[in-house]
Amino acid sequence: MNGRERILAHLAGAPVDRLPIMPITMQYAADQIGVKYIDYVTDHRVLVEAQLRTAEIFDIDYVSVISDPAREAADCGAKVEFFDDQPPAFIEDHALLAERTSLASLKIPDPLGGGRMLDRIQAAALFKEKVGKDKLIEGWIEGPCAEGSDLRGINTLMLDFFDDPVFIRDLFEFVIEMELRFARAQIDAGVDIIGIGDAAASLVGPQIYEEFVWPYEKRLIDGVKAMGAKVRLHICGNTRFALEGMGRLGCDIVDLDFPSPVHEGRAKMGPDQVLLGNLNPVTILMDGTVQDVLDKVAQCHNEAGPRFIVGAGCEVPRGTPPENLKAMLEYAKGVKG
């Protein structure tokens, strides 16, 4: 059994020969290969080159053409500053829609206009001719609390729930309709799953979470659905808070951070959602000894059940050891679906 077959067979409640490893590899992916990051988030091959070695030396079930945030903000002309060997940065103080009224004008980026969402297509078009039919193949959009606040900046889209609301849906439907075209060209060169980062959604508190994030999310991942992926959903941070909002959304994946512990995302999403985390990334993955990983992926695996895949609460860091990332892999193997 293949990596891809393993998590689609897994995600489809069918028995499998060992639990699917997950992990996200971004900068330590780079680090594989010897290349500086931002060779990583501009070079499509660079990006595919550095996720086959990654998956090839740890047995990964699949690869990802995530890199960072800053793909569609950037097509549809934010401001974004690169750096040599860190991941690129939004410049807060210059936002693309610092004022409100640019947002009537702004026009949706055709994802294959040459611009930077144009290299995650290829990225994913690559992938599929190298590994199409042996690993699982992930696309990676950004939901609409995070690309928000991309296009905004965070601290003003967070005062924004509160002064203007008409314009925080407005905006989101803007996101929404970008992000399904571009999931649409991802999937047209070939990924079977769409990531959805939403990390900005942590920081809402519940309350502004039910009423102006989770019906734009659930929007995005039925669209998603609806065009044959799977949604694999990634809100970094305590997601305490949206738990059960989570479940309800359909995703068949729900990514867990650290902050947010297993059993309450169980308790509070039913027993059918598959899980995937939660390790700290830091204190655990990258700090901690061989039988420290060991023992909290145990620990997750107990708290979530079979529904459940093994990997961190979020990117796997620089500087983790080799023998922690691959203390998971032992143990997914040592468990059957």
Contents of the next structure:
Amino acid sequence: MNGRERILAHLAGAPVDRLPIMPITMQYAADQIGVKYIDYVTDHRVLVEAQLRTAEIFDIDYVSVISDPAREAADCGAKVEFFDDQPPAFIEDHALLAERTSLASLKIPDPLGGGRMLDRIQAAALFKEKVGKDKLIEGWIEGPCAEGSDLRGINTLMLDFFDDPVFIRDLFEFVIEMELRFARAQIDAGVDIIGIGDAAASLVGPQIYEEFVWPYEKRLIDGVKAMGAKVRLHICGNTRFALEGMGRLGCDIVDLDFPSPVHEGRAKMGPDQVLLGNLNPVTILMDGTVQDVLDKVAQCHNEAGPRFIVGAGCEVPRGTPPENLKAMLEYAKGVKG
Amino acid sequence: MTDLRQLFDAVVTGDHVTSKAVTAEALAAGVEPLALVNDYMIPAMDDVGGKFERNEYFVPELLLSARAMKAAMELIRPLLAARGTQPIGRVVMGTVKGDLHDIGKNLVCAMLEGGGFEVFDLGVNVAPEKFIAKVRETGARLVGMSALLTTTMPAMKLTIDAFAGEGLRDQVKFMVGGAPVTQRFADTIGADGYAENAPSAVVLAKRLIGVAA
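The block above covers the form predicted on its own; next, return the form predicted in complex with the partner chain.
Now the full complex is given, and it begins with the chain already shown.
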């Protein structure tokens, strides 16, 4: 089986020759071909080359367009700070929606309009051309809480949940429509699965998650699935309060970051949900030994059961020893599904 | 007479309008500003920190309480300064150079202020020389550094080294935190302490400057 066949079969509940592995690599991938990260995030050809090389070295079953959370907001007109060799980031003091009233006049950018969203779509198309039959191709969009934070400023958004719930709903409506258009364009370009990153959702607690975040995540996921793509949900951080809800979203894959125990995910989401994770990227993958990685993957697999994909809780950190990343494959090879 | 328990409640529930109004009323009635801090606001933020650690509160609630506390502190701080009242400690805080993430650092700042510290928040992307200049200006004995990215964590060591280069290392204690930061990393770079979350940062800060928690 090749990586694409392996992941799709596993998601369908069919037998596989080994467990799929899907660790998120971004800066780590750039390092594999010796490029600065600014080139990775600004030139899809560099991103694709780095992803292909990384997938080849570590026999990773998929490739991804994920690079940073600032694609959509940049095309909306948000001020983004670029760094030479690390991910771009937002300056909250200059948030695009520093004034809530600005939302009314904010236009959804055309994903094909020549900005940072187009560069990602071009990456998807190039992946399709180069490895469309061999590797699962992952597109990427932001979830409502994450993109809302990017546009409004994360500190301010957290207060908005109490100060102006109507604004939150208006903002999330805007985000959902924009992200679905972005997903559509990536799917048209050839991606098999859409990853949805909603990092800020892990900060909000159970009440806000259920009332404000979950309904929009659900609409986003339903929308992407209606387009025919698979969905992977990735919420960085501690999601223990939200696991049950995450299990009701209908995702094909739910990632668990290291603060969210796999056995809790399994208990809250039932036996059928495919879980991915949750090696501690720093203490296990980067700072641990090969044996630490093997032991931890085995523990995660044991807690998750057969509906499991090997991966880290979040991005593989730059500086991770190659042998530690290879240990994921070593474990996966020993397991037929 | 103002019911000062309203101040405690307003901070705990994150009601910044009431916290400010009650504080203004109390100060006008002649209540000692330091009493408002020590008897109501510090206990309130302590309660908020406990709720956070027990997963009763999450980040939005913490930020609401911090705003309520700050609204009251804006009225109280000038009076404390005018009377020469000393805080339990001064701390210079910042997200290290190259890193623009600040929500964790902001929570720590709020909890430290709620714990009785005077906090000098330098914001994000703070170069070592800015930390040094602020420590020299304020006489702070404590520096708190935050990073969210593994790629910006090395800036913590560069900052500590810069203090050493200026002959200031022994005058300050360094505490570090942030999602990828660990106790092991803190030990490796020669920091004096690591805290996993905002409430535990207050306990650490007090320990580092020799104040009973």
